[in-house]
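Quick heads-up: it's one chain on its own, the form predicted alone, in structure tokens.
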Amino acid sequence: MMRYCRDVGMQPLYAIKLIMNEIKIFCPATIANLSCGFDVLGLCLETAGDEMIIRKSDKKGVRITKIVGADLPLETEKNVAGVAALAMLDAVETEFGFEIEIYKNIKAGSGIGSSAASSAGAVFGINELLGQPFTRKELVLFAMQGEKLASGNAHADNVAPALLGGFTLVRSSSPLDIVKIQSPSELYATVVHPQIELKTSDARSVLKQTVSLKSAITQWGNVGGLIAGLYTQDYELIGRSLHDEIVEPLRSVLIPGFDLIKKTAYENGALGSGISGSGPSIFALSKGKETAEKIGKAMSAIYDEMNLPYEVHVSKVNDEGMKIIAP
């Protein structure tokens, strides 16, 4: 069955072939910002994520038929997965539609890319069913529409690493220009999520619209240092660069025990630590799994003492990104 894609400024008209009727995928969690890279840097996690089942439907359009693990809207236009999928289908001509089942393991408002996992997962799965008419980088544009629904801003720092894997740098959002950066082989992430919800839109509301030149210069240096550290596998440079001069001082007050968690992460061998995305999750990067697990235990002890429920994830950087679980 052949269908056609309109020119959407990315590639010319071509035929699309539906290659299978159903797919099950893993939609990974992500860490955005990475201290110095507000809205431009992110990394993909390996051990945390959602699952989605997407199937072809004889009825045109997109329908969310099931959501397990979260109280989210089934209405297509109110769900980030639905909005992202609709944006993609605006660029292709088909005589059929798609149904989406979402199995949420990433809590909304956790700071590890819950909305991005759904947005990116929807367009990745549909693209696979259609025979991959779009590259993974091209899918980012569609997934960003889901992020716009979630936060009011079409940012790519979560959906880009979810789709591409590894570390990603969003050099520009308009026009979209994304660079994938390979992760050093021994780099691990530890993430602790205190069980409170902090909406991205609320976390953005505390930010200032202007920053001092001095702070901006410091931040630019850290972004450059982090990128250089990743490319040269210089773990000490990575650690020195994981410093946020602009956003963290404003957002950290919204997160219980932030300063103590960060201090404890350093004391247990972290290269660097900061707010994951818009929070309330806190991340630490370290060299080696043993150190990452040690940091996780130390973080846990703090929230145990505070009697605050939490989750901890220890993960190697996921270089693959989205992946198929079952055809």
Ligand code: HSE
The other form holds:
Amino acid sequence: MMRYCRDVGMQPLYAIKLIMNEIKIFCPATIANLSCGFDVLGLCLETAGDEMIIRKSDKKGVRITKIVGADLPLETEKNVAGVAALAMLDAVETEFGFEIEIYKNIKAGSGIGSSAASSAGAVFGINELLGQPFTRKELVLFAMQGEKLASGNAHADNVAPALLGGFTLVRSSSPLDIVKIQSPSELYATVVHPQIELKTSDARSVLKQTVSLKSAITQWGNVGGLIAGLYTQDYELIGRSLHDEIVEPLRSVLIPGFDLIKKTAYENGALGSGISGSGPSIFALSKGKETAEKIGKAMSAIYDEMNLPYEVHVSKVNDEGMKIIAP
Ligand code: HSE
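Would you generate the structure of this protein in the form predicted together with the named molecule, following the form predicted alone above?
Below, the chain from earlier opens the complete complex, with every other chain and molecule after it.
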């Protein structure tokens, strides 16, 4: 059955009943783009993320009642979680509303999907309280409304892996067509986040609106290569495909020490390295935890040397995505 609501073109669902009153969830961080896949590829991390508590309220609508760890608006319409939840509640007829508490660990403007974790978390949590009227893929449409508020663009390459886990491909945004991509079990990500804020809208404003045919050919060759490498567990093919000659050259100048961090990642065994999402975080993929940790240490040494505060995350690809942590 196709379901469409006002914002995302779905028919409303009626007489939805609540199956739980409160839920606590883990909302994972994500790496979007993965070098060659600007706005279409993403992967889910397991060691970095926010938490949210969502509970039923007798009052209709959505209220953000608490935000810990970030200075973000409590007004529902100005908060990405609020906007995503409202888009979802436009598609379901309920006699009650929801309160949301957000515990942020992922800093805004970090490049590891802070707004996506909140947008996707809100709709995932409400959907669980309602007994899962929507599939995780359908929730992507609602979560994208939060991304639109955050960056002016309803991109799905962070919310899709946050909701579905693993690697995801946004084959098309309109109509939405998301594909979950199988990935090898020993694939690890290292992310270093220099503690500066880079707004996605600013990082998008430096991009050109056209690309040369030559660059486009290189890029789609690499996207195909990366997907083939993930499916066939061909780590070398994955590495050869992690290359971006369209977006990275324009954005990397915004990130302190980018070239050196990337070079160091390769020297320490990375399969590939590039900008995580819109930056300033820089990611590297590698085979095995040991190499991923070694890369993390080498990246840290560079920012130590530059006297720049940073955070490092080493994570396996998280195949599960959003998850319930209580009750
Ligand atoms: N694909 C988006 C961008 C991701 O690079 O602008 C933002 O995290």
